[in-house]
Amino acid sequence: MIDLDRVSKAYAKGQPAVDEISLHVDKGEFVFIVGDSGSGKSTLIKLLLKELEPTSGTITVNGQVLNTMKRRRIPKYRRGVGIVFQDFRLLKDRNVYENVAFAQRVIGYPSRVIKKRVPETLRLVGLAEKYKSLPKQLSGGEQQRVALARALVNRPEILLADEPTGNLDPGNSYDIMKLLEEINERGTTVLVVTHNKELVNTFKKRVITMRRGVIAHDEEEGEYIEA
């Protein structure tokens, strides 16, 4: 599903910001990607988002070779990916449904695929009665909800989260975390960037460590290592 062999990636002279990753996660996989500020985490969702392009090594995710991949064919491969960030980047002047559709619009889905769609998407995340409801009136863990129904709409095959739970407390940071879990559970990659040890811990599953642009350690069923 997703390989990096010998990934780096540099911005300038110094220690490269990835440095020489190979990686696997296989299709279905829950991964935790763990580790202090500038340990790479960040560069390497990026690097999966085809934002980034890799100073050398080849990234394939689900048989797709990122690096020779024309610019055109971008936005078809970031529809299989989807993203959630800390800040949630909702649409504050639209309510959840078109928050959600809106994903849906962008890349011209028929109105009748997005009436059907969104409410499913919405009932998948426990917000199928707040379709109304604008962000501000949302709590930090409802628009969070808003942000994976968003992410989840298009139904990619990858999920990837960036530090997911950073704005939410420890009750809402568990929700959805769980609710990620069952987004597992149902077929799709999951992987997590995240500070929490806490969760990370609870949750057990593979845990991949970064340190000064390195995987440090790769653990199934691992646990939140220090630096």
Contents of the next structure:
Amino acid sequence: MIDLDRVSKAYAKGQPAVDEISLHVDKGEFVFIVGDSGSGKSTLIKLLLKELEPTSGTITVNGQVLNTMKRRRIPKYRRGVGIVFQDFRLLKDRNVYENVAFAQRVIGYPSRVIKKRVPETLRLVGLAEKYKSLPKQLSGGEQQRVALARALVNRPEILLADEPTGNLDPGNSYDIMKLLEEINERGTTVLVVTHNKELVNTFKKRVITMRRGVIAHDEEEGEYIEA
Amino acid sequence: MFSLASIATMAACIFLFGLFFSLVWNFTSIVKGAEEGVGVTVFFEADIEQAKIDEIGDAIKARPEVKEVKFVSADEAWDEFKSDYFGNKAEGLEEGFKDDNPLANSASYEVYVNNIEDQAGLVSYIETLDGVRDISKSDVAAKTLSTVNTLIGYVAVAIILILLVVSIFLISNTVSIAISVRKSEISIMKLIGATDLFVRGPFILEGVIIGIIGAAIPLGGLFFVYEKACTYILTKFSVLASFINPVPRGQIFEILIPVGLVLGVGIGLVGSIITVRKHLRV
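Next up, the form predicted in complex with the partner chain, please; the one we just looked at was the form predicted alone.
Full complex below, order starting with the chain above.
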């Protein structure tokens, strides 16, 4: 599903943000990516979203080589990759329903599909009752659920979560992680970048620990390893 | 708010363009009218035969720059002279000059050219023709009109180019502001997988709409004001009325309206495309 072969990314002269990483993630896996600030986690996510080009090495996702992908093919590729962020990135002037429907509208789904899929996805994340609420009327945990619904509504094969619990209290963080686990159990490959030691240790998934741009540890059912 | 400011500035630019367009056209019409009245007169050597005169006439008519050639016989020249200089009092002269035309050797061709710029070349050619005694021409009038015409052309092009650049810059600025206001929405669109066209389309459309509205307002205004302005100018400055005959509104606006709208849309399109290409790479 995801293959990185000796991938490096350097922003300027000096230490590269990602340094000759090789990595394989199977379809349907749940992977935590942990590490200190500046260890290269977010750069890795951006490389997988094709927001950044690697300086060297090859990235293959779903059989598509990202290095050689033409610019006009990028939107279609991204439709198969859901993304959630620490700061939710919701449209503040639109309600829950519209935020989720937006993801379908931008890629041209017809209204009848939107009317069916959006309520389904909101039920999945437990927000069916709050579809009319604006983001400011929701708690942090609820806003992250909306962001998750938006990432999932187009049924991506891969879900990338960049610090999804970074702005949430422990209770909400656990709920979001539980939701990610459920999504993974439905067949979506999930990669979660996090600092949350307790959650990583609780969920017992594959843990990739990054340090100064390289993979320091990669363990099945691993634990959070401090720097 | 920014769109309103942009529409207002665009409207001012298109208004100036329209105003200038109308002025240029009217002045060109005045120049053209004056050009048509400026010709050269070709006189022949004394006792020349009519066949030779006809030959000269044919040679002149064969020139491509010649618009019209009019033969004026000695009698016609004398009649015109009497009419021009003595008017109704010419009756007494007829008695005195009966059977004695003082302009007996003044038969001539009046030659008019299509473009006043070609007159000097034509004169040089006629001078080489056998049997031509003299050529009377209005060099000063021809050169002045030609120069004014060219000058107006240059000034018009310069002003229109400046206005174009200013308008494109303003549209670009407005679209940049619209992009920065919707930055977060755009970044989400890109990450979700929106195509270039989907992300850029609304901004390009915004530029085009600004262009259309910004062009339609001044064009409408000019359309309704044009005839009133012409009447006012000719009434206020009655001395102009003798040689200015304003171009009819329909004639000007059947060209100005489509040109103005295309210009507005074009400016909107160019300004917005430049900006989205710069700021919105997926």
